[in-house]
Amino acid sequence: MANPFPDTLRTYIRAGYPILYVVTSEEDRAIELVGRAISEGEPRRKLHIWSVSRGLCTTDFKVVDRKTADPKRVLPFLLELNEPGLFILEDFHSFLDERTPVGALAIRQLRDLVGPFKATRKTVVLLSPVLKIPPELEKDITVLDLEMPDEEELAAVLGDTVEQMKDNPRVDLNLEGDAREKIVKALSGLTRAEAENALAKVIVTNSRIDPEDVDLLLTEKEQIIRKSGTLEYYAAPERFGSVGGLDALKSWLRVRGRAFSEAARLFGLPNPRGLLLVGVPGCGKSLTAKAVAAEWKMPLLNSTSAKCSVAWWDSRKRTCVAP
């Protein structure tokens, strides 16, 4: 399915909002998607791109005027301008703190745009991975969520990665029959940039892009899950053989696995959605969530804190979670 934020992106444009708010990390798959929402909707606008940095520039980065990395001056030169536009201010949130030196005058500048950048055409969109919308703002700031990349995405990452690859006579590239597919859900989860380092990484490790390097991959996920604090990741070696029992469960997870293929998803069934495992300790409820994890090649997050043995699947990171 394509990526929705384009769409939705121009109808606000088009609408006349004069103050978006993207909250995302990938600075640069936003600013590329938000070109081609106004290329293809609004071709008249001018895109331009703020940051403290650089000040206000054109998107092949040649600086309109030097004087607007003061951010107290980039906002009264985009009221001035005389042109539709749509301006990409770069973490202008944490210039919104009342706290800071130059607060209140950038909530009040921004309030001043509201009424004439709708008469004149004109949009600021306010990028950033947090959220911070200061009370005199929240009823004029609209606020968008850039998805994660889709599989469509991921596999045309996949792609530029073999084409630039395929001439090397030292890297293997195995991608015959499912491989593509299930490289490309191993990446699921993650950004375009941490997808291109994980197979970047599977190049260096392994000198070939194989689906065997599922694993690898995976472990990029870890870096994620380690960052975020809230979960632990947890290796999982074991497979169902570890599992004593239980012969209709794993019976059943090995069926239901196939439905996280390509070929399920156009016949129409579902992803499984999740699995309450619950018994005495000792039963082999953790195990089996482990055993999941290795089967299904999904990353197994461990949640310490819970107070009941819970296993669930996350569709749109694809892991796997347990207590």
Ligand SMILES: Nc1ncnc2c1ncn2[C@@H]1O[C@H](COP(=O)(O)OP(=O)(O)OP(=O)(O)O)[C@@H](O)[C@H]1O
Second form
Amino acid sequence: MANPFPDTLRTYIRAGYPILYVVTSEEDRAIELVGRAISEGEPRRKLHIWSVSRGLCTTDFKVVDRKTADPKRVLPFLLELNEPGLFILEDFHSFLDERTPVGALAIRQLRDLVGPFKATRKTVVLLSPVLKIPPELEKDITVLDLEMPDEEELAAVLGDTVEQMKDNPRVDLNLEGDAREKIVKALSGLTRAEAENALAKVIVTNSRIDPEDVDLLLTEKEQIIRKSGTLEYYAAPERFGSVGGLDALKSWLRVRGRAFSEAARLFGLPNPRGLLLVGVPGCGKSLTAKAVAAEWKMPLLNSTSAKCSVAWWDSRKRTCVAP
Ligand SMILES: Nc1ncnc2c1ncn2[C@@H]1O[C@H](COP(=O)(O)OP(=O)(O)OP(=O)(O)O)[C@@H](O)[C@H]1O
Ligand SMILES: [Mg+2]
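Could the form predicted together with this ligand be given as well, to go with the form predicted alone?
Entire complex below, previous chain first.
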């Protein structure tokens, strides 16, 4: 299913919602999607972007008025503008602390523009990686989450990278068969910028794009997981070959592994959701978890905060978690 964000956003804008709050750390992607949403649905609205470092700018970063870099002056400035518009304010949440004079003023200024903005087809979009809404504004703000890129979007990232590399004789492109699908699956769970960086790293390291590089792509997830603090990335060199016996389990896992493919999805098979390994201490549960992560080419995570005794599979982020 395509990303619902542009449609949802367009609906709110058309319905005249004056203040939207988009929670995401992917600023560039959000700005692109907002731009696309208004150019397709509300072309008369002009898009502007504000940040405290640049002030109010056009989409090609031309400063509209330097004094708007002052957060106290930007909202009155927007109120005075005469044309329909959509104004993205980056990280404006840091000026919405009601305990500070700047925060109290900004909250009041935002409330003041609710009525006029509805009447003049103007919308403010607060773009921020964290959700921080003072109680005074709760009723006036509508919150939207920007989903992580789906496989279609990640396939486009891969397509762009391949396009850039196709005339480079020093880079081998091996994208026959289901190679693209394997690479896109390994990229899922990454933001668009992270996916671009991960592919660039593979190209710099191996001078190629090849499904054999999936392991290298997975190490990019290690970074993200490390930053989260609660989970630990677990490098799992074991393969099924190192697990003795357990033949029925191994062959079941091999068959179920194929259920992650695009062909299986088109056939109507659901993504495998989870697996509970139960057994006496030392019987090979952890070893099997490591081997299956390697077999399915997915990252294995270890819970650091809680001593959990369940291994599970997170189908959205495509990760295995094991004790
Ligand atoms: N089927 C097996 N084949 C090869 N080695 C095995 C097998 N089962 C267990 N082992 C070995 O026994 C040791 C303990 O295995 P493992 O850590 O996987 O057990 P566990 O079931 O996770 O135990 P616990 O319940 O204590 O977490 C490891 O060194 C592992 O390599
Ligand atoms: Mg164990």
